[in-house]
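One chain comes next, on its own, written out as structure tokens in the form predicted on its own.
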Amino acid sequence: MSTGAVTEDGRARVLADGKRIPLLGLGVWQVPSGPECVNAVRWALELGYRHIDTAQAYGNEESVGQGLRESGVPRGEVFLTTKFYPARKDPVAEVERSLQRLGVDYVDLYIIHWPQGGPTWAWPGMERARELGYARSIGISNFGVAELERLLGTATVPAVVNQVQFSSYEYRKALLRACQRAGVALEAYSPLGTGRHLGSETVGRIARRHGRTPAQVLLRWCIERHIPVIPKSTHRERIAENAQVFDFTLSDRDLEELDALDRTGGTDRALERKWWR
């Protein structure tokens, strides 16, 4: 199966290194460590999710690991992502700590969380983490086109994922195209605009047309493009609702209306402003 292709069931995408990433995952950004995070992860896995996304900076890896264990789903069936906190110095030492907190032997994807200090310095350590078997795949997050190109120009093992803020409102078309050209899967975080996009008149109209919710329409917009997407929720009913995106399709007219919501001008940047120095 070729890179970028979607599996027969339409639920996963083949990465450039041959690994498969489920198109729908649960993100746990801003979910505090403790029962809320444990329950969200356990519920998601019980409801059929097979992709969980956390990060060292979130401070909730232990709870993610606990939720994974309590779910009873075998480790090998779950695609687990964590991210290197780039204020630290050594991606290998930090992923070793992540694995301890998560209670697992490896993560499926290890990502540089943002390009603090420049886009290339941490990459040899990321490659080493992969070589040691701590991460099956390695990638990046919040890298714009210029940073992506600099990294790919020096990498021995290329990044297979670039996780960025992406939705019909942040339709970073130039960045998406650059990722496609490079064989890098763009992955979408904040696909619902942390809730801001759910009140959209356009999204609501399309949702009514399909008998769906606004959230399902926004997530399906990503799925239609073979873009892995990681909505965050801590409510069981919302987690279940977000999973119902594989049994309908959007029309060309729907997609055009959603594409027109973009507020970035089709930018090649991953962020409108950096939060790091």
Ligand code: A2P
Second form
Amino acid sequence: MSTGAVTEDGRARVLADGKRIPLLGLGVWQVPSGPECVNAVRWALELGYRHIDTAQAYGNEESVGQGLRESGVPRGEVFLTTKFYPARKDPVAEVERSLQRLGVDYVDLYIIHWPQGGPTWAWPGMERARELGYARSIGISNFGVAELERLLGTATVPAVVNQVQFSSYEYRKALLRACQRAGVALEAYSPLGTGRHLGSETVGRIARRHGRTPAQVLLRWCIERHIPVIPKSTHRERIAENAQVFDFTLSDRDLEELDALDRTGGTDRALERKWWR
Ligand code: A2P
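Let's see the other form, the form predicted together with the named molecule, since the form predicted on its own is already up.
Full assembly next; the chain just shown is listed first.
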């Protein structure tokens, strides 16, 4: 199956390295370590999610590992992402610690959380983490076009994912196009605008037209573009609701209305502000 293609069941996308990333994942940014995180992960897996996204910076990898084990879903069936915290020095040493906290032998995807200190310095360590079998795929997060191009100019093993803030309100069209051209799958974090977009009149109107919820419309907008998406919730019923996005489609008119919500001017940047400076 070719790069960027979606698998027959419509639920996963083929990455440039041949691995498959489920289009829907559970994100656990801002979920405190402990029962809240353990339950969210366990519920998601019980409800059919097969993709969990965490990071060293979130401080909840141990709980993610516990939720994974408690779910009873075999490790090999779950796509697990963690992210290198770029205030640290060594991606290999840090992923070894992640694996210990998670209680797994490898992660499916290991990404540089943001381009602190420049877009290229950490990449050899990321490549090494892959070579050592600690990560099946490697990628980046919060890289704009300029940073992506600099990285791809020096990489031996290309990045296969760029995870960025992305939704109809943050429709970074120029960044999406550059990723597509480079064979990098753009992955959407904060697809609900951390909850802010759920009250949108436009999204609500489209949701009513389909007998769906605003969250489902915002997530479907990504899925229709084959963009992996990782909504966060710690409520079982919302985790379930967010998974019901493979049994309806948005019309061209819906998509046009949603596209028009963009407030970034179709930017090629990943971020409006660099928080680590
Ligand atoms: P909670 O975790 O309390 O359920 P994003 O994925 O864009 O970061 O958005 C996450 C925010 O949206 C969280 O505050 C989460 O709240 C809320 N949320 C997630 N799914 C839903 C849903 N289906 N309905 C309403 N709010 C939701």
